[in-house]
Structures are given as structure tokens and as C-alpha cells.
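First, one chain by itself: the form predicted on its own, in C-alpha cells.
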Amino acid sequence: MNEVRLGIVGLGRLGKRHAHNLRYRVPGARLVAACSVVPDELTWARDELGVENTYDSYDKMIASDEIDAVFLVSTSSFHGEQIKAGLAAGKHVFSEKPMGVTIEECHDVEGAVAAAPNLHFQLGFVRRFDPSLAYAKQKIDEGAIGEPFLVRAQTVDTDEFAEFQIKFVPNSGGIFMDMNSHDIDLARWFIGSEIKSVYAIGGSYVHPGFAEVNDADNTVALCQFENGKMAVISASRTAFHGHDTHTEITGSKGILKIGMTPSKNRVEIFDDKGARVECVQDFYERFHEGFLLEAQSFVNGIIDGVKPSIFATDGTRATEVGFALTQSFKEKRVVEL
């Protein structure tokens, strides 16, 4: 195999980005099909990308012999069933996170992946493919900061999206599931251990509507790992300066800081407002290189027969910790995993 024929599912804001990458920027990928229940999205795929086959039914798409793999960018609640169905149809599967919306569903997906050892499954923990975060992991593995013992990670979105998100909380699982799964995954990746207990606090400090659905707009969580090391994970829906995602790893011999100032580029502006840098405005702008590299990794893995470095168990662990953080926040207590 020297190319992978792909069908993408879901063409919303992120789905369109993935589709564009697969169509034009990923060597070895050929985007031949698109699936959506939104007619305008299928029209976009045909007119803008020249996609050959469009479907309003996932079952019909995976029944086609014209595709080798599916790329799932659908609604989170569909991921688990679509992963299992894709694997059962003999297709390689890439899925955006989360892998499932319940722990039981994640375990079911783990079983389906294990039952299909000849198929390639990759979960979209895109931050592992971000060049700066990947370089930080390399430095940790080289012993550059000694023994890492503390990770501080945050995901902060711009306030303009906050009110819009309130109606999705009941289905998204809330702020920890929606915003911190990548931070949880990075903390596990950098520390090399599993989280054993969590304590989360927060509130609806800017948008009271989140409290009405038993959620928050700003949170902080303290996590302890099985090996005794620590992570502090925070989230905010209310930034006014831009999308502010950064990570800090403290070790016995030094500290690594990644993206502490969310600069749009290296330009510094000196004007009547003072000296400043412009910020990135959304998650895709911050991680656009990572999204491209993870898609390339998926395609290369299929062509070369190399299994991914992210496993189904990573998806389950992130979900388990996300649920524990939510439980801790709601019950105002430490939760053991």
C-alpha cells in the first residue's frame, strides 16, 4: 500500500480543517469520501475539495470497498459506536477525542481495538504531536531537567465562546471533560505514571449560566500520581486576550516551560497602547502543526505497518480522570481512582 483512501465523518469547524489537510497536505492520503447529516457540509466537500463520494449514513460509507480508513470528527457521543463499527467493517480508524463518553464505552472500544490487531487505531491527542511539546518530552527522556515531579497545565478559551457552550454542557460532560482531557493526557505522558487521586474546585465567576447546569467557567484541580508526583490542571472559558494553553514541567534539575505567552508570532508591537504581542485566538491556530502531524502519523502508520504510540488505554485513562475531576468538583471532596 502506497496510499490510504480515507472517508471523513463530520465537517464542522474542526472537521473542515482535517479534511483540508487530508486532501491537500498529507502525502499518502487520498480523501475519497465524506459523511455528514448536514447537507451543506457535503456540498462543501464536493465543491471545495472535490470529494468523490458523499454519504448521509455512516453505515453506508463503511460498507464501501472504496475506502481503507475512516477519520472521525463527529459529535463526541458518536465516537465509541463509530470506532467499533469502523473496525468491525475492516477499516483503519482515527478518532478525535474523547474515545467514549462513559468509562464502560471506553472499555468496549479497548476490546474492539484488541480484537482487530491488524487494523490501525489512533486517538486524536493532538498535543503529543505539537513540535514544542514533543521536544519537551524528548528533553525529559534525555534527563535534561532531572526527575520530573510536577506538571502545571492549563487550557483557556476566549470568553466570546462561553455563553454558546452552556447548552452543550449536559452532553459534553462539563468543563473537565470538555477542556482538560489533553492536559490530563500530557501530565500522564510527562510524568510516566497514572493519576490516583484528584481534588477539583471552581465556580461560575463570569457566566452564572454554567452554575445552572451544575458546571463552572473556571476550575483548578490538584492531582497525585501513583508514584507520588503531582499535577495542577486548570481550565477557563473566560479569557479576553486569546486562546491561552500552556504547560510547565518541573524536575529535580530544572524546569521546562512551553507556550507561557500565547504569541501569535514573533512580532512585538510598540504603539500608543504600549509594547505588546498579539495572541493566538483559538485551539486550531495554536496547534495547527500538531493536527497536520497527527494526520500524517496516522497515514504513515497504515502504509508502513507501524502501530501508533497513543493507545486505546490512553483514551480510557483520560476519561476516567475527567469523570473523577467532575465528581470531585460536584461533591467537594478528594476522589480516589
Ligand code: NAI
The other form holds:
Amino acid sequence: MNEVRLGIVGLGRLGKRHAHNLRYRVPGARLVAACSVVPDELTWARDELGVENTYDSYDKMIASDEIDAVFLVSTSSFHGEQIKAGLAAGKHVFSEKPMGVTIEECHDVEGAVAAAPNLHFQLGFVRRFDPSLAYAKQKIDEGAIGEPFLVRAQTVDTDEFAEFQIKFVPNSGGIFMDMNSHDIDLARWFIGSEIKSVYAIGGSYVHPGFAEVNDADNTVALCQFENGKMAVISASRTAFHGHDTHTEITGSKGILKIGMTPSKNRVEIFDDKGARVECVQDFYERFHEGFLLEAQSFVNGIIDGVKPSIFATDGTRATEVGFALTQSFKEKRVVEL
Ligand code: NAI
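Given the form predicted on its own above, what does the protein look like in the form predicted in complex with the named molecule?
Expanding to the full complex; the earlier chain stays at the top.
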């Protein structure tokens, strides 16, 4: 096999970006099909990307012999079922995070992945493919900061999307599940242990609408790992300067800081307002290289027969910790996993 024929599912905010990458920027990928429940998105796929086959039903798409793999960028609450159905139909599966919005669903996916050992399953923990975060992991593995014992990771979105996001809370799993799943995954990856207890606080400090759906616009959580090490994970939906997602790892011999100032580029502006940089404005601008590299890795893995390094168990752990954080926030107590 020297090319992978893919069908993309979901052509919304992120799906269109993935589709564009798969169509034009990932050698070895051939985007032959697209599925969406929104007719205009299928028209876009045909007109803008020249996708030959479009479907309003996922089941019809995976019944086709013309695709080897599905690339799921659908609404989070559909991921679990669509992963299982894709594998059962004999397709390799890439799925955006979260792997499932319930723990039971995640366990079902783990079973489906184990039952299909010849198929590839990769979860979209894009930050592991970000060149700077991947370099940080390499430095930790080389012992550059000694023994890592504290990860501080935050995901911060700009305020302009906040009102819009309130209506997504019921399907996204809430702020901890939706925004912090990457931070949880990174903390596990860097520390090399499982989170065993959490305490989360937060509130709707700027947008009361989040409180009305039992969610928050700003949160902070303390996490302790089985090996005694620590993580501080926070989220905000109310920044004005830009998308400010950064990570810091403290070890016994040094500290790694990744993206602490969310600069758009290396230009510094010195003018009558002072000295400043412009900032990246959304997750895609910050992680666009990672999105391309994760898609390339999925396609190369299928062509070369190399299994992905992110496992279904990683998806389950992120969802379990996301649930524990949500429970801790709602019940105002420490939650043990
Ligand atoms: P969106 O709401 O803009 O798009 C969702 C898409 O799914 C739409 O095209 C819709 O037609 C399609 N869809 C919904 N139900 C479907 C079904 N049953 N069958 C086929 N298509 C269906 O959402 P957005 O922001 O693009 O997010 C999509 C996924 O990507 C979410 O799971 C989200 O968590 C994830 N995501 C991941 C990010 C990352 O950093 N890795 C960043 C943003 C989103």
C-alpha cells in the first residue's frame, strides 16, 4: 500500500482544516469521501476540495469499499459509537479527542480496538505532535531537567467565543473535558504516572451563562499522581490578548517552559504604546503544525505498518480524569480516582 484512501466525518470548525490538510498537504493521503449532517458542508467538500463521494450518513460511508480509513472530526458525543462502527467495518480510525464522553464508552472503544489488532486507531492528542512540546518530551527523556515532579498546564481561549460555547456545554462534556483533555494527557506523558486524586475549583466570573449550564468560564485544579508528583491544570474562556495555551515542567535539575508568551511570530513592536508582541488568536493558529504532523503520522503508520504511539487507554485516562475534575468542581471536594 502506498496511499491511504480516507473518508472524513464532520466538516465544522476543525473538520474543514483537517480535510484541507488531508487533501493538499499530507503525502500518501487521498481524501475520497466526506460525511456531514450539514448539506452545505458536503457542497463545500465537493466544490472546494473536489471530494468525489459525499455522504449524509456515516453508516453508508463505512459500507463503501472505496475507503481504507475514517478521520472523525464529528461532535464529541458521537466519537465512541463512530470509532466502534468504523473498526467493525474494517477501517483504520483516527478520532479527534475526546475518545468518549462517558467512561463506559471509552472502555467499549478499548475493547473494539483490542478486537481489531490489524487496524490502526489513533486519537487526536495533537499537542504530542507540536514540535516544541515533542522537543520538551525528548529533553525530559534525556534527563535535561533531572526528575520531573511538577507540570503546570493551561488552556486559554479568547473571550470572543465564550457566549457561543455556552450552548456546546451539553455535548462537549464541559470545561474540564473539552478544554483540559490535552493538559491532562500532557501531564501524564511528562510525569509518566497516573493521576490518582484531584481537587478543582472555578466559577463563572465573566459569563453567568456558564453557571446556568453547571459549567464555569475559569477553573484551576490540583492533581496528584500515583508516584506522588503534581500537576496544576487550569482553563479560561475569557482572555483578551489571544489563545494562551502554555506548559511548564519543573524537575530536580531544571525547568522547561513551552510557549509562555503566545507570540504570533518573532516580531516585537516598539511604538507609542510601548514594547509588545501580537498573539496567536485560536487553537489552530497555535497548533497548526501539530495537526499536520499527526495526520501525516496516522497515514505513514498505515502505509509502513507502524502502530500509533497514542493508545486507547490514553483516551480513557483523559476522560476519567476529566470526569473526576468535573465531579470535584461540582461537589467541592477532593475526588480519588
Ligand atoms: P463543529 O460543531 O464545528 O463541527 C462538528 C461537525 O460534525 C459538523 O460538520 C457536523 O455536521 C458533524 N456531525 C455532527 N454529528 C454528526 C454525525 N452523526 N455524523 C456525521 N457528522 C456529524 O465542531 P468542531 O469545533 O469542529 O469540533 C469537532 C471535534 O473536534 C470535537 O469533538 C472537538 O472536541 C474536537 N476538537 C479538537 C480540537 C483539538 O485541539 N484537538 C480543537 C477543536 C475541536
